[in-house]
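The chain that follows stands alone, in the form predicted alone, written as structure tokens.
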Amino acid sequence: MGFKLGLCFNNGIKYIFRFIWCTVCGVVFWRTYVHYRDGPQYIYLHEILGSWLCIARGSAAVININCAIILLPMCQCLLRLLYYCARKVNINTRRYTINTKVFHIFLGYIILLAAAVHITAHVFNAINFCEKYHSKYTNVNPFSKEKTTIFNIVFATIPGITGILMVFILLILFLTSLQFVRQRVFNVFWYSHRLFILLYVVMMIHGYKGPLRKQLNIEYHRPGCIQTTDNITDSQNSTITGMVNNVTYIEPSVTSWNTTCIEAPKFGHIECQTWLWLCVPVLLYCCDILYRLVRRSTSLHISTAKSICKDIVEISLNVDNLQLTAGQYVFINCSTISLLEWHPFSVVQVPTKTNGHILKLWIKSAGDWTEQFTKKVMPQDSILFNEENLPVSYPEVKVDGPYCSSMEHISQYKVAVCIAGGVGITPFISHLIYLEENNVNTEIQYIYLHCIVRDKTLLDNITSIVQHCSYKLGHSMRIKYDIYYTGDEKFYKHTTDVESFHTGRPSFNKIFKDIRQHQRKNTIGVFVCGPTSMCDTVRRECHINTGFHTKFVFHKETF
């Protein structure tokens, strides 16, 4: 019961919204399906292609609407505006305005599914174009009945060529978006995702002069009407007149409306309307990009840099015009490494008047870009000083932000549980430092901090900061911290007298049971920043331990 209640409490709105969006996509598909099934201008074409025509057009409409919406979660400035508007509602609404990346991924899966249906439908359409022709109006089928093959339809038409190109682009976007690819070779993910520009361009020309043809003169030739020069009788059903040279000829399946044809039917290409779906979202995205380019134009100098541990470096930047909130993150660019790459990092120290507008970031060497960056800001000891004994100059960087994060909400709960894995401690340190430096009113009364650390030097730095902040804030709130050391146990022996230090990994089940026992009838904010496996474990404990009176609200941050 607890797990189901917690699942509904934490994810209920998300699942409801997904259901609503799937319903919207279903309605769009069905309306398009019915339009091409019952529209008089498509009757002759439908007699050749059957229901596959309707399925292909319906799935195309679903692809269009999702490709239009999928850009909006990536418009960071728009999301920031929505987030500040949501502040007037409640904290749950703000949670979902931040976690738009999950919705972006969800839309991507819908596009893949709709694309698979669209491709399948057009395969059968190509087969029908090769085998079936209208007995009276052969120009409904644009292909020659003598030499038409599926190869000619696919590789000799604009829709066929562009369709194959879009399939390859979608596969590249999907494969490089997998989590293990993003984590190991982020550059591959980042650069390959720029292919969405080519995808959208190809989508806009995909239907140009395609083989699907609609009737243009409905007012002068109603499908099934009587031509005075022909001996046509009304028929209720389609009949196949026979095979001639392995070609199937189909009689009209429509019922006459007892009208006389004024002229023979005329057919033309079905217009490509993809641009109508994409123009507004693309315009918003371009405006968002232009605004960010202007905001990113100023270069900043790194004032200081120091090593936190063997693979984490702290940089300090003097920023006067950047207003941040504890828990937010910024994007960093170093032009000497790459002009295009921007990487997100959580803020360790928020720039305020108290600290002289100094922004501090911890950057962990966990990929090709971060490895190059740490080498540039922290060279080998032997070359820290040149021959004239002058300090080595740091590279210039550009900062883009701030960006909203679920870690901002810590101070809005009376009870907050903060769980970090290694460098994931940064958003929690930013809150502690901000509360310690600035005398601000906050609702928070209890902070339970749990940090899992493998490096002993990092453990020393974290311990020093947490102990200092907890001592300074002891008069206004209670901070209980536990640090779990998973490295060499020989180092741990020097700190066995401290109750807050433990070896091995924590038992989250025990932790949550203890918190639930001491914080009854409270809504508890649970904030996790670390590996995906740890986030999943904590999420499950939130679901299990949530009841009618004590609720655990799950927040996470992963990059």
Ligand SMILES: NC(=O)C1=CN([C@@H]2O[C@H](COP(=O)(O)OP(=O)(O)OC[C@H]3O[C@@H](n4cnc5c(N)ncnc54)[C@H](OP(=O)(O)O)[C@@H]3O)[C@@H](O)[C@H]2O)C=CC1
Second form
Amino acid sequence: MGFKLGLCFNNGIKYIFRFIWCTVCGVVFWRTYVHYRDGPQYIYLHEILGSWLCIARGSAAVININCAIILLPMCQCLLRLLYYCARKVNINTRRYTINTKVFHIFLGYIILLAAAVHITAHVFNAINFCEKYHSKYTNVNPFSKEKTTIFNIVFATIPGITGILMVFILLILFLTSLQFVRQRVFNVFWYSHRLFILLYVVMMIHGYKGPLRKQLNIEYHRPGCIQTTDNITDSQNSTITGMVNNVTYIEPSVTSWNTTCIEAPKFGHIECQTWLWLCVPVLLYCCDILYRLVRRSTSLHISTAKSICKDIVEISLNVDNLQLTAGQYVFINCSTISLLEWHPFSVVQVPTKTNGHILKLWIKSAGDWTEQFTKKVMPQDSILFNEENLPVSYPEVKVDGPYCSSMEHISQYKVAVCIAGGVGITPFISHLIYLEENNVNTEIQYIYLHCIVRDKTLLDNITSIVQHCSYKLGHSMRIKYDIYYTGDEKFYKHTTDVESFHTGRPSFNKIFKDIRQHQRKNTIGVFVCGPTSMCDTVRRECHINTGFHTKFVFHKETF
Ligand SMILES: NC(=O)C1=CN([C@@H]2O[C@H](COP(=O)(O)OP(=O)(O)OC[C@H]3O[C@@H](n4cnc5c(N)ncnc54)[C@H](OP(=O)(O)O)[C@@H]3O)[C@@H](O)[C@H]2O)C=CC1
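Return one more block: the form predicted together with this ligand, after the form predicted alone shown previously.
In what comes next, the whole complex appears, and the chain from above leads the way.
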């Protein structure tokens, strides 16, 4: 019961929203399906292709609408605006304005599913176009040569070739965005995802003057109309005579229109409307990107760099114009390493008047870019060195931000449980330092901080910051911290003997049970930042321990 209640409480709105979106897609599909099934202008085409025509068009509409909407969750500036507009809404609802990446992924899956249906439908359409070729359907079936094969339709027509190209692009987008690819080779994911631009261009070409044709002259030739011996004009405006004995078109069996044919049916391409769906979101996305490009164009100087532990370096930047909130993150670019690469980092210290507008970031060497960056700001082989050995000049960096994060919400709860793994401590430190430096009034009364660290030097650094802040903030809130050391135990025992220190990983089950006992009838914000497996365990505990009175609201941040 607890797990299901917690799941509903934490994800209820997300699931409701997904359900609504699936319903919208279903309605779009069905309306398009019915339009092509019952529309008099498609009767001749429907005679050849059957329901596959309606399925292909319905799935195309679903692809269009999803391709349009999928860009919006990626408009960071627009989202920030939305987030600030939603300030008055309850916090459990507002966090969805930040977790839009999840909705972006969800839309991606819908596009894949709709694309699979669309491809299948068009394969059958191609078969039908080949098999149901009839000398009398000369205009509605464009593959007028009797020897047309599926191979010809797929590989020798614009819709066929663009369709294959789109399948390849979609596969690349899908495979490179799988979590294990993103985590191991982020650049592969990042660059390959730019292929969406090509996908959109190809999508617009795909339906242009395709083989699907609708009837243009319904008023003069109702399908199923009675042909007379009078002269009627064919689609090329030539005269056809002797219609009774020399039927040019097989009339579909539509009995409701008991009219006489005035003309032969004329057929024309079904207009491609993809651009109509895409133009507004693409425009919004371009504006968002442009704004970000302008915002990120200024180069900044690193004022200091120091080592936090063997693979984490702290850089300080003097930023006058950047307004940040504790818990947010920024993207960093270093042109001497790569002009194109931007990497996200949570801020450790937000620039304020009190600290002289100094922005601090911790950069952990965990990939090509971060390793090169660490070497540039700390050129020695051993990164552990004191401030006198600092390099004379640091590389210039550009900062893009701020970006909203669910870690911002900590000070909006009365009780917050903060769980950090390794460098994931950064957003929590930024809150503690901000609260300590600025003496601001917040909702928060209790902070339970659990920090799990493998590196002894990192542990020492975190401990001194946390001890200092908790001492300074002691008068306004209660901060209970526990630090878990998972590295070499012998080393640990010799150097620390404080009761808040533990060896080995924590038991989250016990932690949550204890908090639940002490914080009855409260809504508790749980914030996790660290390895994915740890976040998953904490999420599960949130669900299990949520009851009717005590609720755990889960928030996480990982890059
Ligand atoms: N500024 C930045 O760069 C930021 C990075 N992050 C995120 O933080 C993440 C972790 O950073 P990193 O320092 O590399 O972390 P580490 O891999 O070094 O792990 C940190 C600690 O977490 C423990 N741990 C791992 N899995 C579990 C688990 N399932 N349950 C309990 N404890 C666990 C580890 O224990 P053990 O030794 O036993 O494995 C270790 O003590 C990154 O993936 C990144 O996304 C977040 C915010 C900011």
